[in-house]
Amino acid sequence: MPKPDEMSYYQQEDLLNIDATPPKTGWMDTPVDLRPGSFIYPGKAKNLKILDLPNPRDWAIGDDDWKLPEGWKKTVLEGMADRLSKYRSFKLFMDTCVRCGACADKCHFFIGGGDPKNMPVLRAELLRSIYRKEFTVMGKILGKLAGARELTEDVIKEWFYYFYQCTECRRCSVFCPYGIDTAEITMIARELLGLLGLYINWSIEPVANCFRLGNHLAIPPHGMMDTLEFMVGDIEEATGIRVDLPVNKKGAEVLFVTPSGDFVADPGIYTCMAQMLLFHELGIDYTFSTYASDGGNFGLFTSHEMIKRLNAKVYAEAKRLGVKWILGGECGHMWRVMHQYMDTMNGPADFLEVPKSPITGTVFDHAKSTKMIHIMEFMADLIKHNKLKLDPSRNDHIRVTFHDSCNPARAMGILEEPRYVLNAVCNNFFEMPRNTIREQTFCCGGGAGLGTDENMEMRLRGGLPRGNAVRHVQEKHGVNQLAAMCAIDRATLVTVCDYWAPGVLVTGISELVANAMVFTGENERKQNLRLEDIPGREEDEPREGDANDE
């Protein structure tokens, strides 16, 4: 990724020079500006056909005719009526907003871009105005005076543009006095667009891949095996340890499900390698699966039905392999699905047991329903019970800060565990400003299927608040690494940091744990998992230790 002063199109000063002058016309009368760099290419017909979705065809955002199906307006309104009856939250969110503006300046896209329609309240009004016109008496009688408007093709284009400039991060919901979840509104709007065959390809292609091959990257079983075997070799080169590689192992105690981004992408691969090392050292009886090879679920960015279809593979594989419980890796949207949807959509998983750590004996009662726990909970419990032999000085060349990933943090409440782990394995940990972390954390700007290159301007604008907070601790504390427990974050924050805080690298938390661990039989650790020399380790003596020692 080029540095800011090397980029020919996007310059920091240009993105920071936001014209905050409101449009001269009202929001209903201001046409959408489909500006290149701020939208994503449409879903390809082949992917819609794989999923048996409506209206597969080739079209382009810049076309005047988006080739909507015959009777499209009736389709949308019937779809809205169906969802109003099916989801109580949707009707509640349509009726209760008083447009107080508490959420107005909380969206990273509005902060970074200044477009009024990216204020969460106004983005929701794009949908709510149609609801008022078609489903309320006041809207039918008073029309625009009641905030109602007609459903037209221009409105559909506006929906497509702005509801794919929402990462469903839910930061705005933290500040809403009525508890309106704008992410749910975005999800419904995207479902309605999907009834017309309007998807972005960056979401629907991963969904199609996952439906066919079990993961978003279309990695076939033999490809996954090859990738993991390469990781085994790299682990041995870095540590001298040859780890086991259990795949599709029937009767294993634990099914380990991780995001597929950790199989192929830097820095995610080091997260996966670290977890393999951890399990090997502790003697965990676990297995990967080439069928449920991805815990991530881009169905969350598509429709409720797609969430259910894609997530079914996890329980199905757990049952086929006969495991006792499920352990999940460092992924964001994966965990919102697992935590909030999986049990009611694909459960109950009565064939599984409540997760119990085979090392500490801790029973994770909070996972009684889903039978699945987060790797961060698992590692924090190990550290609390002194089951890992750690030398945090091995990370002394790292000055790290932590990005609370929206879905595990805001949606699940995993706030303290990652900090507990980081403080145990790093001597130099620094928090970003308090209004940018924990429940108020800023999004990476590329979640919910928006982490592609054709909308780079919007991604960089959306990443400004997070990038600015990273730049703050970089300048104040010399921070040189940003840790995140989410595969999408580890991918998209590389671009954000390269642009807004050059010099800050991105890492997973598990990687830092593995770098600090003293493994049984390890060689003289002069390199980390990235096969980089560890500063100050050139003259160190070999160290031995047993991670299971108290």
Given for the second form:
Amino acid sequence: MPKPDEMSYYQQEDLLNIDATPPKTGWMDTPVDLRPGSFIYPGKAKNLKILDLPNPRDWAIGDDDWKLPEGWKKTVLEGMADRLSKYRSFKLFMDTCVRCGACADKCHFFIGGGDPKNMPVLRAELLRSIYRKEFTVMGKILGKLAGARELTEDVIKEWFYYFYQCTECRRCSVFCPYGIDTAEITMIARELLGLLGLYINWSIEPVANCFRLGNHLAIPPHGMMDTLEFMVGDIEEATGIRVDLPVNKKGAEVLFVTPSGDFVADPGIYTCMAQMLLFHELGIDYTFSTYASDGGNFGLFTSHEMIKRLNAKVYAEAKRLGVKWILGGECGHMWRVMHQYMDTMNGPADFLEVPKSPITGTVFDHAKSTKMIHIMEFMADLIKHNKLKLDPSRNDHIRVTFHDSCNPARAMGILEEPRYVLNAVCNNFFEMPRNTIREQTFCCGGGAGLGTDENMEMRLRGGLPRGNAVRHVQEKHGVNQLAAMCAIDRATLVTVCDYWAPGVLVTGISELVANAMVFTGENERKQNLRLEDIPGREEDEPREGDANDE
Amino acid sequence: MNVLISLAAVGGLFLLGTLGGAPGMGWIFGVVLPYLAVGIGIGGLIWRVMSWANVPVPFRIPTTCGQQKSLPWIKSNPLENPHNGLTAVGRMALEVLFFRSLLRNTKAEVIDQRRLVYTSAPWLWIGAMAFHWSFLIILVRHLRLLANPVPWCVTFLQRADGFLEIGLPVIYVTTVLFLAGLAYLLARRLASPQLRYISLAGDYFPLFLFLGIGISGFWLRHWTKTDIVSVKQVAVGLSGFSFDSDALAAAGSLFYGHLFLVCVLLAYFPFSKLSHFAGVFLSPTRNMANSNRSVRHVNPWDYPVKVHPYDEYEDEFREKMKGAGVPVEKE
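Okay, that is the form predicted alone; can I get the form predicted together with the partner chain now?
To see the whole picture, the full complex is given below, headed by that same chain.
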């Protein structure tokens, strides 16, 4: 018998039978249903201790008593008051919502689940109701009539459940007439929960790892060398080229920072290998860092302070190694941090230089303060200047679609660069329907620290809009690969595709680039970076098959 | 429950307002309360806006809805993803004047038990535009009562608004759109189970209040044919601080009912969700330029945090690093 943390536990007919009718009882009187498969296990005491976080203890979601600290109510209310005086976003978003409901069916969890508390407006009301009760005159006088309610332990449980059912994807904020951003509300709510020692282990353990070892996956420096050397071997097997492996190299021109998922997880490793190949081919003077071994930052899913604590290593390492600028890999939430937070939190990076491509001479002025550019910006510039020798026919067996990752799309706007690159390296690129891409892209269902198997029901429900769009292009255009420039996507969308659009594989964009690139001194390229035979180029295949390449 | 309470409250307030027509009450309902309401409205609005403006914006967090400005040969979308102050103003103008984000609205539904589809859902945008723009024009039209002589632009607007030339006096287009827009917004809120579920009294009350104001205004113009000369005298008196007891007495109960609801609205809006009209200007996800990587944003309350410095990291792993061939600072 499958368990709630396994995909096969859920029947598609059941999940698609979405009942969005609200319960008979008002939302304030409807207790939270903590059913297995729809929540994530609590943060373990050992992880909280590593990070000096309050109230470390071991507890379980099913416990009646969540062992909240003495005076917890006062702690939460003081925490709210503090944040209301520090974040205009928070204060404004508490006051200006008119409950027009435009956000409701924009959330992948509401679309796929129908739980009214997953409507972004109601998710925010969970917090807003306490704000009204404690911080507004109307709420104090009129109480429930004004949408105000008392802060109780049940409210805390409800917060924990629903603010860890938001992936901070910001899709609702695209549609909100006042720009109310539920990600912002969720971030604050998670901070308030954190004051009581309430975290999910799936994000707080990576945070603890990242603090101590520089990356979420707890890869020690020697382990990182092992895995990278292993990749060097695979690259050689696939292409016949032995690439250099610069690690913690002082005086390199470029520090390459990428999500740690690309060091160990399939299919992320192929993206990492592809990037190593690209740098080697172009002779880029770059270095990995074992200390800044993750651009990803689960602090974003924890608290603003934690973003800063984990991000500090990037500029510190760039300074220590004496590089000129920083290049960032394919990652979603990492780029929200690098683009919107890093410079403010840990800058100014006045010891670095404005990024300049050593190959094309292009100066990336749009990054003149942060001094960090995205690998897709770098690659698009290379391709535009004809600096990559490409044979896209090597990807002809691939019919690819592109998933815009939430943060690069809605917190940055890097929409055309990846498409330009994809079009240059693939002959068969098909877009998903327009309401599911670009700024309207759907979350993978497992972002913001929610991509764990114990949360399988919500991942599959939240993944429905994306999965459905993938299946649409699969049926219409025969799409068999989904490209995504995000390490969380490359982990979670595998599940989403297996469930909603079986047969579609997940890949990084760089992987497709390297598979289409013609390298100096390469072998006959019969295998791709996954060491799979390239159709039409298998062993003993006559070479004439390549005649129509260009 | 929330619906009935709100409806009853607006009805009760209207009846209370009609007391202004009683002998001697004109001074309270026609002079004291309007000034009080304007005072509360303006004072409240200033307080409300300051309560937001006084809070810092620690991070630059625009929601980007189009292509960023990066490489020169890639066309950026400055109105959906502004890169400087000017383009951010452009984005705000679209947002404030034309409700750009609301226009994006879609409806998601599962069809054939397996296909999720998204269809355009413009009615909320249409209803909102009809209501808000009509409201603005109606406000401007009312200046003809407050100002003497009437500014030419007001007269022009009034003529344009009555271009259909139906009825006597003519029915203004904006009156119809205002009431139709409100009726739609109310019907929508009542018809959708999800919207009903999230709606508070504070969502119904303003709708009924605006409807009360609109219907009583329509009534005053088209049915009761109120004593417009007295009403104008009262209004001009308010704007010129000179009051006429006879005009105050002659203005009529229905006029006072209408005026009182307007006073309630003035005093209510800074403390309610209606303050969204000021709030939208301050929204950091909309009014900030996505110049994050080119111009550093400073957090005024930034503070040092505990980090894990490199030397501690190396101390912990030095031997392992050396063993694996990773360069170290201290041999």
